[in-house]
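Next up: a single chain in structure tokens, the form predicted alone.
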Amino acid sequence: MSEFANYRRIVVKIGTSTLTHDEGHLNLRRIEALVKTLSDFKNAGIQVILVSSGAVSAGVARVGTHRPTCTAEKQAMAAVGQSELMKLYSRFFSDYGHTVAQILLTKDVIDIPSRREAAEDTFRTLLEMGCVPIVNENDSISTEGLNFGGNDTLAAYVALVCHADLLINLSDIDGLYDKDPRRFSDAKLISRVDGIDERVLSMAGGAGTARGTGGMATKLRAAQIVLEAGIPMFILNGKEPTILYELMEGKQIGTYFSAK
């Protein structure tokens, strides 16, 4: 997409399955590659907001316990893992000359005008200061009525609150296919979507991986949210974060959801 040069503020979301190894531990090489690439974007004058999953997996790895089987265990592991994630991000971004800021959100920040306005002010000020806001859902205190239902949806609302020019969803799949590529060898990648209708929604398939909470359905819901606000979105495979350079160079990769 040659218009990438016009995007001055982008939200990048990366999911748990992309951030971690199959065993559930954090993939340090991939995280550092992502940070290096986003730092390069920053150096090129692009403001970056990162929505990062992975807190629960990081917590499980740190404590050395089993995968959470109830809400209380998940919230406890998120509390442990969030600090581990931020420690890594702070160190890696610092190596490339950038400062990070942690923002943890619950759904009421979006729903209550006064809280949403405060969030907008915080994001704007951090970006003006040259910081990289790193956002996650506040899983440790979030309840059913206050959660986003996954970081795909969270990232879409963050793009709205930040008045972003683009949302990039880094996943463990190359983009949207006409059918589930894990089940059908003849599945075809759809390079561009100009509107989300029932036909497109029917391509979503099943749920996400064991380590993640999302799937293509939640990504399409996120696309609906941002497209209605005039913000385009990409779904890309985040296995090699340097793929973002190809996007910047105007190559046709992943699935592009165009906004009217």
Ligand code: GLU
Given for the second form:
Amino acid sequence: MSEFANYRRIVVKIGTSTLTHDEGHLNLRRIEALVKTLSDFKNAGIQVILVSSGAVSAGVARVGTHRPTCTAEKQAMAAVGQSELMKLYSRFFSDYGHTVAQILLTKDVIDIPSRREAAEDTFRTLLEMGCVPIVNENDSISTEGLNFGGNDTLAAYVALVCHADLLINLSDIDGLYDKDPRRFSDAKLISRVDGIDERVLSMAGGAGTARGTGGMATKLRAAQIVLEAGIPMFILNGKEPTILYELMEGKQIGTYFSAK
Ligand code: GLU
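Alternative state: the form predicted together with the ligand, after the form predicted alone:
Complete assembly follows, chain above in first position.
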């Protein structure tokens, strides 16, 4: 199984459906538990980069409007929600003695070498300074062709740009199942995946929940990106963010995607 002690720099991705209540408002208790756990990781000498979704949902909840029906509305709600999210992260992390830094990315930053280098420099400097980079897609200006197609993919690229040792995807599901556990009661959790082949891809099923954009297919795509770069990945249920301690203690939880 994984050697958590070897991981010095980790990217943790948390999805909208894990960060928010059913009607879209931010789940403060869960966010605080996540921040406390990650702060403890920092205190233990592990560098942490957080990729957080939830901007659009938080914006909608804050403004009290309907779910966006067009791109302009989605972009506007992301602008409102992103600052709401950062306000909370900043407050909670600061309660535990840590400083956050916001990084908003579009896909061109990954694709254009000079921009990617600039991002690498910024991440490295922030981590050297002991800050916690908090990353999201720059949804308010991101257009077709510039977007990542969701934060599962974004988090994979962030792991590459940060030269992370591990990517942890905190989801609303315990990990990868051999078939859709919402439809089949005998679905079995796969604890370890060594390489993504057709058989593994066929286990992914359809899209995610109403509020999130992910689903297992985008998580497996993210796994492919990081594994190719030699970075392992976990999918864990983020319902109780303290589950991360179990990982640290070497317990076998969620699904581990091993890198060659
Ligand atoms: N960037 C989007 C947001 O913050 C979420 C995208 C995703 O969950 O994949 O609302």
